[in-house]
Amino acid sequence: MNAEIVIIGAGISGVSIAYNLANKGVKNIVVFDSEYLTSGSTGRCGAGVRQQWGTKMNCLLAKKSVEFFEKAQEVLQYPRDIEFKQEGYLIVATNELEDEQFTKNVLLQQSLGIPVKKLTPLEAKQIVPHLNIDKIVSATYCKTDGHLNPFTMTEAYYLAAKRLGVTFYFHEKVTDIIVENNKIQKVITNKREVQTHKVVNAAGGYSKEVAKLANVDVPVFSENHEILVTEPIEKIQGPMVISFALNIYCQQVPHGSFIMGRSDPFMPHSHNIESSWKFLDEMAKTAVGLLPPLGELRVVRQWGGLYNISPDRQPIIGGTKELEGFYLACGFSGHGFMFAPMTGLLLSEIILEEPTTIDINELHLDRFKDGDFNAYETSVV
């Protein structure tokens, strides 16, 4: 079996890359996934979409991805609603240091054309009336941020890619990548061998392990981040509410449930995706402190999912100088879902040696060789 390009991973990044390549006329694209569509981080994410970041690259990736999400249903000819709810993100500062950083962030974001504004606590309370403003000193708000259904959005890319001739193999694990004379020769799975000279690593939480198959070292690690969802109630909250210092994001989704998550600074690096009583306890305390009425809600379920984290909390997108034909889309640090449209477009441009829509030299793997990053993203939960 032969393939022009093999993509490893059928999360939203993998299907976006496949679609964009096929849309540019590439034939014989094969996508492998060890489980099923959205089985990894995509199907476990909080599915927020925001443009409010602290680094220029993340702002640009998010802004242009939002522009695609706004027209995705039409472009991808998807028969269902992708459920893109643009009711904003309200990001709250809880101390003076955060407040100063948010002032700088807003200036950066506004310079890039992102419609964000800085708010007083009282202005923030007008947007989210049940917000406990005793906890905050200021906030920022972008009305075009929002929330998107990860299952429908991924399926939209998947179906569009299939219509363009992309072949998908699910429940099929890549076990080896054969390299000879610094060139990829074949991909071996638990079911077949595929002759190819080009491989895209879009394996999410397993990106490091996939790269090792090709003897490429990628300085990323994976860790479990947990989420819970509540019973649905009548609508009381439009925007996603985030606090970096309090370590919380919280969104009421279209059917009425609240979905919320937080990180754990003591979480070991692993592929564990279990959920814990500790998370439930800490999440409840934080949520009720910031958004008191949520204390009346019953929790329906909770789960874990993998963040694949890079040293500077920005993605790694591009080829590798060490191995011809090996491309990376990893290290998204929990935000691969919202960057997926640009990930797919940019990587297709790189693979086809076209000018890129935006200059992403800063996102190349080589930036970590000397440990001299141009920017470090702090706006992460």
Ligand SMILES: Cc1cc2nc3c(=O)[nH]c(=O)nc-3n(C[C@H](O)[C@H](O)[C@H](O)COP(=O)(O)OP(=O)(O)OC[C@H]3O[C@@H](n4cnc5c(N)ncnc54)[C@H](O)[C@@H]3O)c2cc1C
Given for the second form:
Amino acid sequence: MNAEIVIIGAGISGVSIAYNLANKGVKNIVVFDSEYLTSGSTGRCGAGVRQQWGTKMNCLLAKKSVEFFEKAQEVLQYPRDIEFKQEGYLIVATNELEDEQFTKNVLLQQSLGIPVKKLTPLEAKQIVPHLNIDKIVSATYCKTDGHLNPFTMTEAYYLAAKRLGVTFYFHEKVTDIIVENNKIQKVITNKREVQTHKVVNAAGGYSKEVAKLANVDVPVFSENHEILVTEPIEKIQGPMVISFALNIYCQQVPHGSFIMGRSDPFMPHSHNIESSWKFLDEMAKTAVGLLPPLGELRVVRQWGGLYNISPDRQPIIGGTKELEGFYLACGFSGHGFMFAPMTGLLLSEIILEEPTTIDINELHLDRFKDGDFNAYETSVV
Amino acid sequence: MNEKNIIICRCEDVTLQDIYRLMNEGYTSFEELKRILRIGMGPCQGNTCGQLLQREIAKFLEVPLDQVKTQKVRPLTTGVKLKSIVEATKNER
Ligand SMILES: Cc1cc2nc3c(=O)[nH]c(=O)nc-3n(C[C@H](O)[C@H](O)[C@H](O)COP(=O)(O)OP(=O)(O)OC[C@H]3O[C@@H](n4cnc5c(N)ncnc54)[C@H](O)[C@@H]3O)c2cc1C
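Okay, that was the form predicted on its own. Show me the form predicted together with the named molecule next.
Following is the full complex, with the preceding chain placed first.
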């Protein structure tokens, strides 16, 4: 068997890359996933989409991606519902330091055309009436932010890619990448061998391990991030509410349930995705403190998923100087879902050697070689 | 009986017809069906539908029952209010 391009991983990144390449006319694209569609981080994530970032690059990636999500249902001709709830993100500042940082962030975001504004605690309470404003100094709000259903959004790309001729193999793990004379020759899975000269590594939490198969070193690591869901209730919350200092994000999905998560700064690097009581305790305290009426909600389930984290917490999207034909889309550092439309578009442009929609030189793997990266993203939960 | 009237998942109101439709689209494992239909995502967390679905998948794929995985079990075993969890953490100190 041979392929023009092999994509490793059918999470939101892999399916978006496959769709964009096929949409540009590339034939004979093959995607392998060791499990099933959305089995990785994609099927475990909050699927929040926000344009309120601290670096220009992240703002632009998110803004252009939102523009796609707004029309994704039609463009991809998807029969089910991607459930894009575009009712904003409310980001609360809980101390003076954050407040100052947010003032700067808002100026940057507005300069890029993102419809964000700074709010007083009272104004914030008008948007989220159950917000405990004793905890906050100010807030920022962008009404075109929101969240999607990660399963159906991914399936929308997947079905569109399939219609355009992309072949998907599930439950098939890539076990080796054969390189000869500094050129990719073959991809080997547990079921077959594929002759190819181009490989895209979209393996999420396992991207470091997959890159190693081709002898390419990628300085990313993975860690468990936990999340929970409550029983559904009538709609009481429009926007996603987040706080970096309190360490919480919390949304009410269209189904009615609340989904919330937080990070553990002491989480060891690993591929573990189990659930812990410690998370449950801390999450409950934080959520009830900031959004008190949520205390009445029953938790139905908690789970975990991997963040694949890069040294500057910005993604790695592009080719590699070490190995011709080897491309990376990884290191999303907990925000790869919302960037996926741009990940797919930009990487397809790079692979086809077209001019890129936005300049993403600074997302190249090489930025880490001489410690030459300066845009560290601090706006993360 | 009409497949449309046979409820497999009571929590999320998923019928046998929904399941057949998706299996015919190629989604033939608990985890895949769950992600699209929400089957097993409700308060009982698959305790009711898990085995029913397992049997339907086995029949559809024509494989023995023990070759079909059921849902992954995660906490909590039963719904607990967030404020009860907060209260419980206070008692620990
Ligand atoms: C709790 C949590 C909350 C999050 N919230 C958000 C959010 O609100 N917004 C946001 O934008 N992002 C969020 N993220 C991050 C987001 O989930 C990821 O950045 C994104 O899903 C990454 O997608 P991906 O396709 O790159 O990787 P994945 O979805 O992990 O897909 C990688 C795929 O590669 C496959 N694979 C791995 N190794 C191999 C191999 N050797 N052979 C074949 N296949 C292989 C895996 O099976 C997997 O399906 C969150 C993450 C977590 C864990």
